[in-house]
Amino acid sequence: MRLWGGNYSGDPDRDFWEFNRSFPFDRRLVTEEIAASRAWVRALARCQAVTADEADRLDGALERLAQQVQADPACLDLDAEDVHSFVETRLTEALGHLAGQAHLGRSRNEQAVTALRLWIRGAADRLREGVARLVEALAEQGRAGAEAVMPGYTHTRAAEPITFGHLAAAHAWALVRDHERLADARRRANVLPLGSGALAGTALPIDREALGRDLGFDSVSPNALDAVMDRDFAAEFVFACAQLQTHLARLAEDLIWLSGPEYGFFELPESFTTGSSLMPQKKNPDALELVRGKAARVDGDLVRLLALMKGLPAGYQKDLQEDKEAVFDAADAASASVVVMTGVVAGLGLNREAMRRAAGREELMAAGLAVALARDGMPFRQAHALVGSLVAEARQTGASLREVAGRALAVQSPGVAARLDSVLDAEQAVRAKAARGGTAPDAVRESLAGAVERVRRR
């Protein structure tokens, strides 16, 4: 069944018909399309465009169709042009000509964007729930490793001692921002376009505010022409997915290289690794590599949407049919990645001895030594240069930094020399970073608790 064609003398070209059809992918919007149609029918009854009896019959048939779709997805196997014509076809099978009244005053232009806004609203909610669970998994591991000392890195080189809990909190807070970013995207998607017609609005006395409340929208679109062409909300949602995927990729990268045998800080859960077809000893971090790789895919979805919208004239254009697959793909990739990453994090094992051994290199306490000298009265730049020269001497002579500094500082800063053992101790260095946001165990626990509290807000 086509929703158009009264002024045509024949059928569309078959190749073009298949090229034009969107039902193979926009069928995912069927639940949202039915919900919007039911709300529209109720709005028609409120403004007396249809009788109460007609509205009841239409609403009942739509409700039964929704139940059928849920119970038997095979009923979607139909050569429909799009999800809107599918719903009207099924409605016509149930009610005959009365089914056409459900489309009274409506355009597919507004139907398409309404269903997409409803779908994104639900997808954002589901993604936020998944992100919250991942943050909680990171917090649980971080609390367990709040005192597990390990190296922190800049430029992929060991820099200063931190704790595993500090690393977990860093990734958790990035995800907190994703959680909030998805909420922002949901809020901007939650605007009702229905009642906009094809571009000029509807001639029916529809109470759009009541219609919006019926569908759970926060507000109604203020301009019909803008409403049917706006896909900002879709691009914003996909950007939120892309930023989330970037953060997941960064977490994946840390877990990949720090779990390798050269570091051995972490043991990945076996159930999230795969073996090699040739090398029997391998346990490859394929789950994490796929999460990392899907960042490129979701970035591509974002670019696809932005390029799609560029240069379109005002009004609905068929180009916009290309919006949905990018949205679906980004949401699917991000959602699956969040689930997999939560499983990896929850099953992660910590090799505390390997981490502590790597963090115990005295050079990692060089910055702390310079700060100690400055607090003892030496100008910081002078202290920085002095510690740098001591590190160079230790490297050249093969002596330990403790030995070299002990000799030099006995004269220049005897107070610091007397407490070199604590200054050059990784645990003490970590505990010294006690300011809010630092790597001291208590600061880490506070940070992790704050991250969990933020994602538990609705």
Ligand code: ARG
Second form
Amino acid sequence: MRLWGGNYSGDPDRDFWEFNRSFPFDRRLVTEEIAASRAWVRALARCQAVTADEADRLDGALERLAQQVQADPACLDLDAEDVHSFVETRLTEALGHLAGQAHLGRSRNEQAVTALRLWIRGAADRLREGVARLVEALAEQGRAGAEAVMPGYTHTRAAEPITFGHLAAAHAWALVRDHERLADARRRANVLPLGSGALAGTALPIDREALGRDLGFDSVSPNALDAVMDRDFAAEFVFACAQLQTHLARLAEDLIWLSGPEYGFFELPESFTTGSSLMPQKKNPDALELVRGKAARVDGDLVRLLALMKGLPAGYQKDLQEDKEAVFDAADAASASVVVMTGVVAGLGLNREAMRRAAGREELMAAGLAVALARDGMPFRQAHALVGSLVAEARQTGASLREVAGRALAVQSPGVAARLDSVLDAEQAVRAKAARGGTAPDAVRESLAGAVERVRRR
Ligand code: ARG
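Having seen the form predicted alone, could you give me the form predicted together with the ligand?
The complete assembly is shown below, putting the previous chain first.
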């Protein structure tokens, strides 16, 4: 059934009809479309645009349709133009002419954006729950490895010792921001467009505030023309997904390279790896690589939305129908990635021996040694240069930094020379970084607890 055509003499071109249809993808909005329709019928009844009896019959039929699509998703296989005409077609089959009353004064322009806002609201909530679980999994591993010393890297070169908990907390806090960003995006999406008509507003005496409350919206759109053309709530949600996916990709990258045999810091859970068809020894980190790869895809979704909106004149344009797949794709990629990442993190094994061996290289304590010298009275730049020359000497002679420094500092800084063993000890170096946000085990535990507390907040 077409919702238009009174002014037409024939049918649309078959190829164009297919090209024009959005039902193959916007059927995902069917639950939201029915919920919005039921609320609209209630609003019509409140302003006596339909009788209480008509409203009851419309509501009953819409409720049955909702149950039917729940129970039998195959009933969505229909040659409908879009999800809005699908619902109206089904309603017409059930109620005849009365069905049209559910659409009294309502434009698909506002219906499309209302359903999308409702969908994003639910998707943001689901995604936030997933992110919270991932943060909890990271915190649990981080607590287990709060004392496990490993090298921290800059430029992929070992820099200073850190604890595994510190690395876990770093990734957890990035995800805390995503959790909050999704809440922000949800807030901006949670505005009622219904009652905007096609662009000019509605002539029916609808109480839009009551309608908004009925659908759980925080407020009502203040301009009907803006309401039907605005998709920045969608772009913002997709940006939140893209930023989240970027954080997942960075976590994936750390787990990929540091679990490789050359480092061997982590053991990936086997059930999240795959083997090679040729090389029998392989266990490849495909799950993590796909998480990383999907970041490109979600970035594409964001660019797609931004490019879609630029240059559109005021008002609804059919271009806007292209918004939905980008939103669905971004949400699907991010939520599947969050689930897989949570499984990988929860199943991660820590190889403490390999970590501590790599972190025990005395060079990693060079900065700590320079700071110790400066605190013993040597100007910091001088201390930095001195330690640099000691490192170079140790490398050239093959002697340990401990030996070389012991000799040189006996004269230049006897106080530090006496404490060299502890200054060059990775565990002590880590414990020294006790200020808030540092890698000392207690600071790490506090940071992890803070991250969990933030994602448990509503
Ligand atoms: N299916 C369309 C969309 O997804 C909604 C209908 C648009 N309205 C119109 N007058 N063409 O945006």
